[in-house]
Structures are given as structure tokens and as C-alpha cells.
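Given as C-alpha cells, the chain that follows is alone and in the form predicted on its own.
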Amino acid sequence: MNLPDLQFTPAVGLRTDFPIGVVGAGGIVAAAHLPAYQRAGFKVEGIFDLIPERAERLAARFPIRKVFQELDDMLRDPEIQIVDIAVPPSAQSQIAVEALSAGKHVLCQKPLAETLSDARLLVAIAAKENRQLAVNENMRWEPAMRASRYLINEGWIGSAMLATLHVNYREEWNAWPWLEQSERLTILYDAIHPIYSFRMLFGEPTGVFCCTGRSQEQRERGETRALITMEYSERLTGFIQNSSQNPSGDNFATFRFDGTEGSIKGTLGIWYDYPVGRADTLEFSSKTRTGGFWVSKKLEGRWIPDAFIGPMSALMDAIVTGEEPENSGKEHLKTLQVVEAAYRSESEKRMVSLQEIV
């Protein structure tokens, strides 16, 4: 049996030496951004945080040559070519505008902005300034999703019919007070990962149906459970179940993609012991390629930090080629359209066509 090579630890691209300035020195930068960039050989030239001591600690740990005392100092520095923003969305938009206007290329966190209209404004500013704007859609480079993408694109399961992804874990949202107070929570900040992953794997849905939930005792203002159906006409249905209220400690995250010729299934390790995680698992069966037998493949790398190499590498390649990266701000607008459709569906209790989201 001739099995494919499914080792998808993200490789660096055309260049690695664009000097990066990181805005924010919080937990995700320490756990994911900087370890990934160090592993890839990227050049992190400077870092800024509103709490200088946090930036100084990370600069000493990785190491980083410059600790900027003011954001303007970073944006005026001619050596900084890419600004990697890792702050809450309420602050991200203004920083991105200033960075783009200063002639920097920008990598933003997801969501690009809190509203679709604000995100469109950022995309327009990037185009006006002729700068690349990318979004840290790191699940695109998550090992199991990248392997699934290869198998689907190479025809191992034929035409996709049903895509399901179930995430059920316990998240202490009070670790991020701004998220705990957000009126939009699970869809915009958590389920957005599988939403853009389904778009990567299967293309654009025609409609979205969504219902959400919350527990009586939760402190969070926003929804902590979401069930999202993505309709792709009669040929394919996508279903995402995302809950951050697992009370039992038996976290799980599973996916299964069924097609006319076979299936792919597995687990997403990060949610089993979040945020440390474990390795993903992957199995696949194909009528024509495996004789209908299930085959398991070991996957190298972890979502954190390895998948964080991909978004930055794609941005650097786009700077070299002038082409739009797969995680561009413009592309991300389509993800935010699905997010908006999900919230409208939940509010109006009906299937919402993507054509309604303008």
C-alpha cells in the first residue's frame, strides 16, 4: 500500500530575515509566537508592551535586542519591517492602522477586528498603503488540518459529504478579563478556528444556521456554547460543536470528514490538556487507495507552537512575491462573514444566507 507522507510541521518559506517587531508580551506571545519564530529562525528585532517589565522578561528569554518604551518608537524604527500584533481586538485595529501607515507589513490576531466593517477598513488601508496584511489563522497549519487538506485535495475521500468537528473542554475565560466581558465570545474567539479551517478544506458555504447557549452560573457575558451548521448545498454539510464549559475534566476534540470514496478522522490534541496539549491523531480510509481499511499516521509537531510558524512564513513569502497570502486580511473577511451569519442566525432563529451579509 503506497501511503502519502503526511509530515506537515510548517516549513519556512522564501525568506526568514525580515526584521519583526512584536506588539504585546502576553501569554500567547511567550508560549507560541516567540518559540515558533525562534524554531523557524525568524529575526525578532524588537518588542513592546504597555507593561515594560513583561517585554523585558521575554527579551531576555529569547533573546530580543530591542525593548521599545513607546509604540511610536517601534513604528519609526527603519529596521522593523513586520509588526506582529498580539493584543485584544479593541486595541488591535488602531495599532494596525498606525503600523500600516508607517509603512510596515502587519500580522494581526484573529479576529482581524470586532466587526466586519472595521475589518474591511483595515483591508482597504493595507491596499492603499501597498502593504501586506495577514491574520494569524494558525489552525490552517495545525498538523491534523494540514494533513486532512492534503488528503482531500488529492482525492483520497472523493467528494466530501459530511464534515463534523466537536470541541468540548473547560476554559477559564477570567484569565482574559476583556474576553469575560465580551458580549460575543465562543463564535468570534473560539469557533472561528474551525470556521476558517472548514473554509480552507471545503470552500465557501452558502448558508449558516447557529444556536448558542450559556450556563446559569457562568460569569462570562457572551455565549459559551455554539452549534454551527454550514450548508454547502446538497453535496456537503459542515457541523461544528464548540463548548468551553466541560464540567467533568474529560476534554475532547474530534473531527471526521466523510466523502464518497472514504473518510478521515482524528483528534486535535491541544484541547485535551489546553494549552499544553498533546499530539494530534489521524486515521483515514479510502476505497481506492487503502482498500477500505483504516490506516493511522503519526503526525509531527503541535499546534502550539509549531502552527504559528505558518502565518508569519506566509506573510514573508507574500512580501517577496507581491501575491496575497492564504491568510490575508482580505481572505479573512470571508471568515468574518460566516461569523456574522452565525450570530444573525442565532438572533433570528433561521438559516442565514451568506449573500445577506454585506
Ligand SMILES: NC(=O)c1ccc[n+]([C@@H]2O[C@H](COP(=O)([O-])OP(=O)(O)OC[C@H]3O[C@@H](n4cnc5c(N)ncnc54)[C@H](O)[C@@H]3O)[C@@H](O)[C@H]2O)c1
Contents of the next structure:
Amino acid sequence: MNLPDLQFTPAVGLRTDFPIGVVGAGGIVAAAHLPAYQRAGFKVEGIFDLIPERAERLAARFPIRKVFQELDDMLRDPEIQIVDIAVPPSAQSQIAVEALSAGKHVLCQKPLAETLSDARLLVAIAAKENRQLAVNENMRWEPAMRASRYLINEGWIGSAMLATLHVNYREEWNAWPWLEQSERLTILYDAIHPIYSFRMLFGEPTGVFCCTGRSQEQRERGETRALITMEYSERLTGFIQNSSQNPSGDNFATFRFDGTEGSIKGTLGIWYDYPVGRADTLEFSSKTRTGGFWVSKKLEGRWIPDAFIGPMSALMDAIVTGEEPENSGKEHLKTLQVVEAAYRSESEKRMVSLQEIV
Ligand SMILES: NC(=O)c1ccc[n+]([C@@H]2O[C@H](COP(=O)([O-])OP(=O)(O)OC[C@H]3O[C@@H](n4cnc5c(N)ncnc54)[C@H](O)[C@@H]3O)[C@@H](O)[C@H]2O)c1
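Next block, the form predicted in complex with this ligand, ref. the form predicted on its own:
In what comes next, the whole complex appears, and the chain from above leads the way.
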């Protein structure tokens, strides 16, 4: 039996030396961006945060040469070519507009903006300024998703029929006050990862049906669980269950992809103990390639920090080639359409066609 090599820790691409300016020195930059960039050999030239001590602390730890006192100082610095934004979503759009207008290429967090129309505006500004705009869709480079993508594209499970992903964990959203106050929570900020991953693996859904929920005692304004059914045109159905209200402490995150010729199943380690996590697991069986027997593969790398190499690496490649990266802002608009369809489905209690989201 010829088994594939499924080690997909994101390889660095064509260039690693574009100088990066990081905006925001909070939790995710400390846990994921900077460790990943250090591992990849990317050049972080400077950092800025509204709270200067945070930027100084990270600059000392990683180390980073320049701590900017103002955003403008970073944007005027001719050495900075990429601005990597990691701030609360309400502040992101303005920073992205200023950075693009200053001639920088930009990597934004997901969602690209709080509304689809704001996201479209950012994409239009990037096109006008002739700059690359990418989104930190790091789950695309997550080890089990990368391996699944390979197996599906290489035909190991035939035509996909059923894709399911269940995330059930406990998160205290009060660590992020803006999320606790947000009217939209689980779909826009959490399930958006599996939504773009399903799009990466299976293409565009035609319709979405969604129910959301919240517990009586929760402090969060927005939904804390979502059940999202995605219909595709080619005999494929997808289902994402995402809940951050697990009361029992047995966090889990599982996925299973069934096709006409076999199946892939596994676990996503990050959700077992965020943000440290544990290694993913992956098993697959293929009528034609494994004789129907299940095979398990140990996967190298973790979502945090390793998968954060991917979005930045793809952006650097795009700057070199002039082509759109797979995590481009323009591509991300289709993910936001699915998000919008899910919210509309929840509010109107019906299946919503993607064609309705214009
Ligand atoms: N897997 C993922 O893709 C992932 C995971 C976690 C967070 N995120 C996203 O990353 C972003 C940051 O999250 P976090 O967990 O680091 O939050 P955080 O609250 O820990 O840090 C945010 C930082 O941004 C700074 N800040 C706020 N407004 C600013 C501004 N206008 N200019 C400069 N700095 C500003 C704050 O002072 C703070 O240090 C959010 O958009 C979040 O949704 C993505």
C-alpha cells in the first residue's frame, strides 16, 4: 500500500524577507503571529499598539527593532512593505484603508470587515491602489485540513458526499470585551474558520440553513452556538456545529468527510485546550487505495503557531507573482456571503440561497 506523505507544515514560499509591520500586540500576535514568523524566518521590522508597553514587551521578546509610537510612523516608514493587522474588528477597516493608501500590502484578520459592504470597499481600495490584500484564514494551513485537502484533491475518497465538523468547547469570551458586546459572535468570529475551510475543500455551497442559540445565563450579547447546514449542487451536504458553551469540560472538535470511495476523519487539537492545543489526529480509508482499511497518520505541526505561516507566506508569494493569493480579500468575500446567508437563515427561519446575498 502506497501511503501519501501528509506533512504539510506550511513551507515558506518564494520570499521571506519582505519587512513586516505588525499593528496590535495582543494575545494572538504573542501566541501565533510572532512565533510563526520567527519559525519561518520572516522579517518583522516594527510593531505598534495603542498601548505602547504591549508593543515594547513583544519587541523585547522576539526581538523587533522598531516600536512605533503612532500608526502614521509605521505607514510612513519606507522599509515596511507589509502591514499585518491584529486588532479588534471595529478598528481594522480604518487601519487597512490607511495602510493600503500608504502603498503597503496588507494582511487582515477574519472577518475582513464587520459587514459584507465594508469588506467589498476594502477589496476595491486594494485594487485601486494596486496592493495585495489578504486575510488571515489560518485554518486553511491547519495540519488536518491541509492533509484532508490533499486526500480529497488526489481522489482518495472519490466524490465528496457528506462533510461534518463538530466543535463543542468552553470559551470565556470576556477575555475579548468587544466580542462579548458584539451582536454577532459564533458565526462571524468562530464558525467562519470551518466555513472558509469547507469552501476550500468542497467549493461553493448553493444554500445555507442555520439555527443559532444562546444560554439564559450567558453574558455575551451574540449567539454562542450555531448549527449550519450547507447544501451543494453536486450531491454533497455539509454540516457545521459550533458551540462555545460546553458545560462539562470535555471539549472536542471532530470532523468527518465521506465520499463515494472512502472517508477521512479526525480531531482538531486546538479546541481541546486553546490556545495551546494538542496535535491533530487523522484517519482515512479508501476502497481503491487502502482496500477499505482505516489508516491513521501522525501529523506534524499545530494550528497555533504553525498554520499562521501560511497566510503570510501566500501574501508574500502574491507580491512576487502579482497573482491573487488563495486567502485574498476578494476570495474572502465569498466566505462572508455564506456568513450573511447563515444569519439571514437564522432570522427568517428558512433555507437561504447564496444568490440572495448580493
Ligand atoms: N485564529 C485566528 O485567526 C484568530 C485568533 C484570535 C484572534 N484573532 C483576531 O485577531 C485580532 C486580535 O485578537 P487578540 O486576541 O490579539 O486581541 P487582544 O485584545 O488580545 O489584542 C488586541 C490588541 O490590539 C490593540 N489595539 C486596539 N485597537 C488598536 C488600534 N486602533 N491600533 C493599534 N492597536 C490597537 C490593543 O491595545 C490590544 O493590545 C482580532 O481581530 C481577533 O478576532 C484571530
